Amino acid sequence: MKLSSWVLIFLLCNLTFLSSISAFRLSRSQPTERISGSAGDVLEDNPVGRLKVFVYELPSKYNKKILQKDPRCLNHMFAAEIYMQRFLLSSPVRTLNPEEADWFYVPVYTTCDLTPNGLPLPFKSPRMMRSAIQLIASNWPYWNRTEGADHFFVVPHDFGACFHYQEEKAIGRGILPLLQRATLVQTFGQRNHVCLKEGSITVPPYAPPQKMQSHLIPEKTPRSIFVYFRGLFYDVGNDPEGGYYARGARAAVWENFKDNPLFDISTEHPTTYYEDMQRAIFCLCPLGWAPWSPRLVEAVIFGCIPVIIADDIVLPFADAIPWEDIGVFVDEKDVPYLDTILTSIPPEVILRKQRLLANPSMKQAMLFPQPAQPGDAFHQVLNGLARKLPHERSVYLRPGEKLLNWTAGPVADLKPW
């Protein structure tokens, strides 16, 4: 495509269009559209009175006292598993009576454990959480009944409950034999892998409202920039020999267009990396190390159309939030090719999608918001709980029955924590 027909596309998104911003102070004239449809009425259900949710209490050593000698966890991207446990204590959904409960939740903090980078070591969590379910088979019946197909699990990590940050250990690890019945409410997101089992709620990962909120710009400034993308094309520390990382889908980026005018990408992370989000029609959000990133959640807060290149990825409440219409799919093996893919884009097309992620209701569903509000993160997580009721009678063992195998998994998992 010719630079005239690229220059024409950007006047047209722009004069056309209001820049849209998040659903913190969305400007009544501005233009949004309504997802259609069944999930429209998903992304707007009212989980409250539909489910009772029972919250063990776990000794501090399973999740306070971790918070309180690091936290740095209060604003990684693994922080859902701690603001999950602060929603639920006060939320309307809760019960103290268990033998009312619909669901039991099981407060563990299994990312919280920083190197002074600030990512989480894995190599604790598996032994953390055996403890965790030994100490509520032990003291409570509940587990015992249904070996935990009525509890459910933050598991936030890279790989969810398999507990690694490298794909190819963390499906030789699997998700950890005890959680096999449980639901698993988890980050990570991708068909026919082991790491993703069957009934999973997949959600977005933490990213902080209020320091989003704070770069906010004005509404009318325009789109500028087409293609937007900061962060790492190579892991040279854990991927010295290239390839492996991001499956090659990031050098490609950078090799094909790290000198295309139309691509703004580099490995530094400006001060004003917010603010450029929101200058931009198109975001990339390629996988790294695992499928999702926050950049997903960036993108949709703040109106710029995510180019998700993550082949077989299963994206955050997928099915309230139509991704189809609000972002851009490119194979992993197409990223040579990204720049005729988005420049052949029409332009009604990327305004509807502009239109889309321009509603409250779309950027609330990506947050996890303190306090909570309707529509937001917690909410999604608490609809798909009560789209999983009743429970089906395979799910309550008889007397005597037992399923799960306590000494499966790697000899190391069956340490003491």
The other form holds:
Amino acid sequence: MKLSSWVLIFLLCNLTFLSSISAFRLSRSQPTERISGSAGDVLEDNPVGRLKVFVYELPSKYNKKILQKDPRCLNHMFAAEIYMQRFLLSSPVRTLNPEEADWFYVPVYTTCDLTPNGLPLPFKSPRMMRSAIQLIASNWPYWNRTEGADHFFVVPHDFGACFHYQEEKAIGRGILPLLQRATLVQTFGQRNHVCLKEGSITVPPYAPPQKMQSHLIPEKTPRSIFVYFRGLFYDVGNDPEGGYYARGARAAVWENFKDNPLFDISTEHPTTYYEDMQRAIFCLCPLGWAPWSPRLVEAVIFGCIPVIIADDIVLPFADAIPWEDIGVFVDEKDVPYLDTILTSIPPEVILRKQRLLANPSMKQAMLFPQPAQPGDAFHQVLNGLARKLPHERSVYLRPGEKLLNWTAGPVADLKPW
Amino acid sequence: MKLSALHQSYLNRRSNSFRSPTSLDSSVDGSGKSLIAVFWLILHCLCCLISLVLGFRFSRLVFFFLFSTSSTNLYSAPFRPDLPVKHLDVHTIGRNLDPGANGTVAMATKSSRVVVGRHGIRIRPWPHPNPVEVMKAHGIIERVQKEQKTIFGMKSSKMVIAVTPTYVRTFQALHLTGVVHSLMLVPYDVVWIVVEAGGATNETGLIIAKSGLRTIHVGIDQRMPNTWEDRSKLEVFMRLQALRVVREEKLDGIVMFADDSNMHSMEFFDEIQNVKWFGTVSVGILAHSGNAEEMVMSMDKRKEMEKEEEEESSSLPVQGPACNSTDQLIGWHIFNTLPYAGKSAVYIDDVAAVLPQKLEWSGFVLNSRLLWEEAENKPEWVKDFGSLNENEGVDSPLSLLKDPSMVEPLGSCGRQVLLWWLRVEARADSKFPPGWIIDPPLEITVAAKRTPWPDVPPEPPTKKKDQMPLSQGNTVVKSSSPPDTANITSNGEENKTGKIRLR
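Next block, the form predicted together with its partner chain, ref. the form predicted alone:
What follows is the whole complex; the chain from before opens it.
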């Protein structure tokens, strides 16, 4: 039995290797460097065989029906939760036997209640999450066994499981009390912040892989733009005076560098946005209302060195990817001296960063392709989960022990969904 | 991420700190709660009114002065003087207003140096580009591009041999300077062979010397005739002369024909590096005469024609290789001259469309080794250049080949138009100062018969100075009003040589 399972796994690995030949090919002939983060050279690890995930069968009102009501959820930057479920349902790490599962996944789409403009409203999300947890707690014994410590949830909203788009309100709410022990897979990451729990896995926001691949230009096109950025500097609708949005960092970029020929920055929406990024050496990735943004993913895919202006941000897969070697980190207080900082980087360092960015496993790790490919973001999430195994003994509660407070939180959250 | 005003109303934001006591803290008793609420409401309204009058957020300023902590920083040269530029810690304010705030709020600011709330917009004292840094950045860009070239670009590049037939005329400087600039931008080695009709003159020599490239200036004694037909024949002769020079000097590179009025893109020079022996590219044909009125008229006429006649298959003004679906050369696209039948220019200064030959020389490039007497690996389908008989009529470079099907189509099989063919010449009687330098400066101003500007502004009152005695007996012409045609025509044409400044 054991031998045949090993043979099966070996064959599976071979198959995945062969399929990687036709994988998402982005870097064609540029020399690259191996990437190894603080957890070692783990970007190309294969999670198959290292963990087992059980996917709860929730009623479709938690996932499919929501998606049917608004299919725009498949394309916005929070689509990771939907694709994660789809990936897990057909992945070899899935197990149908919950007794042998190491991790449990709860497929609930909390970021799919969209305004007419397409922005997700988080007001019902806590109730939805709560109702889903109540359901699994009452129908399966696995939640109560550990009070959720071996469960993971995907919460890709602005401030993760704090379920609010406004930072002060999000901090005020904190992470949903029922998720105190679970592992959260989220896009938000900021050190010493209420909404980033210890042990969370930071993932990149969803960016459509086909759309980006269709805008690739020949790699020999010379990079002639020094710094590139397209986006808002002042959010006139919500923060007319400035200073609130992006903690004033984006406004500072504009005021200091609007007449600088090296900085190609503007608020326009050009159709050649992706092509222009491939012609730029540095791409600014400043914070907005939240510190993360899909610009990081786009910069990595297009080989443009990301300049990250967000204090204390935690970037995706920070233990697997050495972001310090790949991107340039600028403190918000140093934004007025951005040109000095960028021009004083030695050219060898810049070339090394470009070589690291050209590494195909780096680009693959930032994407959520369908169907899933080896080394992509789904696999990095599973790798991260596998690195947290085996669970400690303290995870399993003694019978009768209760750690979660089911009535904590604002009163409005306790209403049934 | 981007929040719309729809679900985040301005009122919501403004009353942010004021609303928190009522929403978060439910432990305050009922009567006290309503009193506090009324008090805050009144205060809020008062601050609103004051802000309306003053034009900035008065409430924030008050709280800043009342509850300011030591962590305030004032920044120099604030761009928005109306904004109280300060670094606020909203949690200190929140705490003062809302005694029952969650402990998590304090936790956020305890160990994190990042605080939520209004921050100042940092602007440095001189927010303009620093030239030293700009130069450093350009150095970085160059280094990155060099690296890109070594990885993706040509491994070894061949020399570009440009052949240009030219002659001295009014627009020579215009056209030739364009070629000078294009060749100066070419990133490879360039040898420029300029063949001049009417003998090698200093005029041409000066222009090509400015390029700083290696040039070979050849003069032939014949003068350029004044019909397009004869001119193209002479140009062919001149090009063959240049090819003889290539053969004698044994220049090694890729020969391209840069006619002086053509426009070349830089991709053209990159693309021709791929040629093995004999290649062809697509040439865009600009067959208009360049006369603006004529063009406008012909555009209107053309629109009328299009409306009357149903569908004349629009002729692509491109001359170049035609390929089948497997990217093999099957023929050539030729410029359709039928619409211009009988209306094309015959003399060089005719105001009509100038038509190209069947196959223009500029659309062909060849490896210079084809012209050598002895070259290894020279293919058999090339005629020996030394024994070429010009009297048999060489009208296109294909006459140099025995087998025209061996020509390599470049530029993704002719789909990319890499250069543009144009012929524009000035009137035959047009004169121009030698070298286009007017020295000494002219003393007389004459209004031209036709100006592109509809209203010529009146002469400034310093007209009196113009009437000061002149050195020679030239009459002074008053030009205070728009084209004083009577005055001017009586003095002769405006194109007189001599000291007349044309306006």
